[in-house]
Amino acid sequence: MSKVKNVCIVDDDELFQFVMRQHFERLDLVERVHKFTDGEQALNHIKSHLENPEELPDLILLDVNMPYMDGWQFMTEYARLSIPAGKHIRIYILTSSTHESDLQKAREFPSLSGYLVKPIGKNMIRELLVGAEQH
């Protein structure tokens, strides 16, 4: 398997950050991992990249309860963007909610490409990871 060349953690917990990028480093199958504390800042990382399709992420691992921009109101942003033909963006929304509602609001997003309750381990990270070498 080759590896994924880019992975966007966005989440405000710094210590799952951290624990994530070390299974990514341990499964040695991305390239880059880049992180962020809010939507805010991985939406202009996006929008600054958009002429390059190589730099956008790959696979997007997204929180739902952050300060300032939450996960859904990313999503909301990014529906808006005109990502280059033939490059595929998985976005995951990672939480720790089991709420219907957030069940349910994730099915108004079809560039969704699932809903995770945390913790993720290993064996989940390289399925993503497979699911996004595939695209």
Second form
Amino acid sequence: MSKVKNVCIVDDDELFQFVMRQHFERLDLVERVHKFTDGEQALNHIKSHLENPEELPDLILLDVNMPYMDGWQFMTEYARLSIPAGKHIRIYILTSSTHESDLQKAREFPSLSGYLVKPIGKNMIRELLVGAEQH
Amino acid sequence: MKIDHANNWWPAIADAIEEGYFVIDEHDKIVAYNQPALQILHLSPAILNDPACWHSQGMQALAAIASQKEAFSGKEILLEREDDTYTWLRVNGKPIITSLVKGYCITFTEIAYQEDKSGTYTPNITAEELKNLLAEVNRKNIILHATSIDLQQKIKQLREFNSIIAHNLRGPATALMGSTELLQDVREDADRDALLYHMKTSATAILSTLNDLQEMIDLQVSRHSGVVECDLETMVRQVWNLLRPQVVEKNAHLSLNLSVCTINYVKVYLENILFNLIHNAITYTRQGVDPEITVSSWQEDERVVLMVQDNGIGIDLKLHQDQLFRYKQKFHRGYESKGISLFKIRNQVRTLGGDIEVRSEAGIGSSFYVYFNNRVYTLQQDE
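Would you mind giving the form predicted in complex with the partner chain, to go alongside the form predicted on its own above?
And the full complex, kicking off with our chain again.
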């Protein structure tokens, strides 16, 4: 099975970041994991690699509630970027919120691949990585 | 049997019915009436001979209806009589047009009156009583309005609770949950130590959020205790002294423009509001620009407004308006902030029936407006 090249975890929760990274390493399905603790950092990372599609993330796991730039603001800014044709970036919202209003908000962004409510178990992570999980 | 249409019976019948009536001609002159009309309105027959009688206190309300000369029925009016008593009347009106006369008939009965055993009417309400009742209604309306604002605030606060639970409690809790699954797989000591360290951080975050939530709820429960008259200038100067090290370090200047000198409030809350707003103003400053901080107060309708204005880095409200007062939200990198102070201020202010707003422009400065609702005391009295 081929590995996912670049995965970005955008979440200010250090424990979540650590747990996800550990799972990734154990599953051995990811080449590189990039850690960002707010939306702005992640956005800057993407902007600086727009010329180099190989380095752009293939999968982004995005928290909603973050300082400086939250998940929704990130999505708004992301929609304005011109991602190189042929590059497919899957973005999943990963949130602890079960509120209908958040789910509703997610529907405003067609570029989202899915909305997942934490906690995320090992099996869910595997599905995310092999791309079988479609919401 | 021959029915007597002549006038022989008519005066007796007119006085025997319960309704009072007046008939007026084209010139608004009263041309007929019955005894019940006089009884209901507490009038003497003499007054009806006066052409100006329609303008008397006891007749005005009827005159107003009659002047339209239209047919209507069942209109209810409150009538103030000549002797300062009040009564509710149900009134009908009808134009009378025959080949002989052209006029207007107005009939009325009392719809609420007290009748004692001897059959005499007693006025159902005096002017004084009505005045008191109106004052009471007015007072209740104010309380109702204040209560409705208070409820709206409470709903907002509950939504905020809900959001804090969804993000700030469920967040670290789900991370802890996720780490339990991982724990059994982690063998290396360094990884285990790191995992435990992060788990402890999450548990601490949950506890601190729970403490803040408890503080919010405590505030709701004990919110009316200890409202005193607070002298603004004294309090601002105290806060400024507390911040002396930063004031000196940044060469900050303070101006006061206090049209309202005192605010009735819980002293520690007002201190807390002033401290946090001034502290923010002196923290988020622009490099190379001496901080100029102005504290103003003024009366605006029924509210007292307190403004804390600075010439600091400002906030991009287009980006952050929604989150500015939210729990644990941060906007500026490189500053020590937990993102709690504005949240707590708004919660305190709203709990006591006020509100807080901000106007700001990135790179120019910010103005925070705190609205103190001085009507909160009526709520207290009624609860």
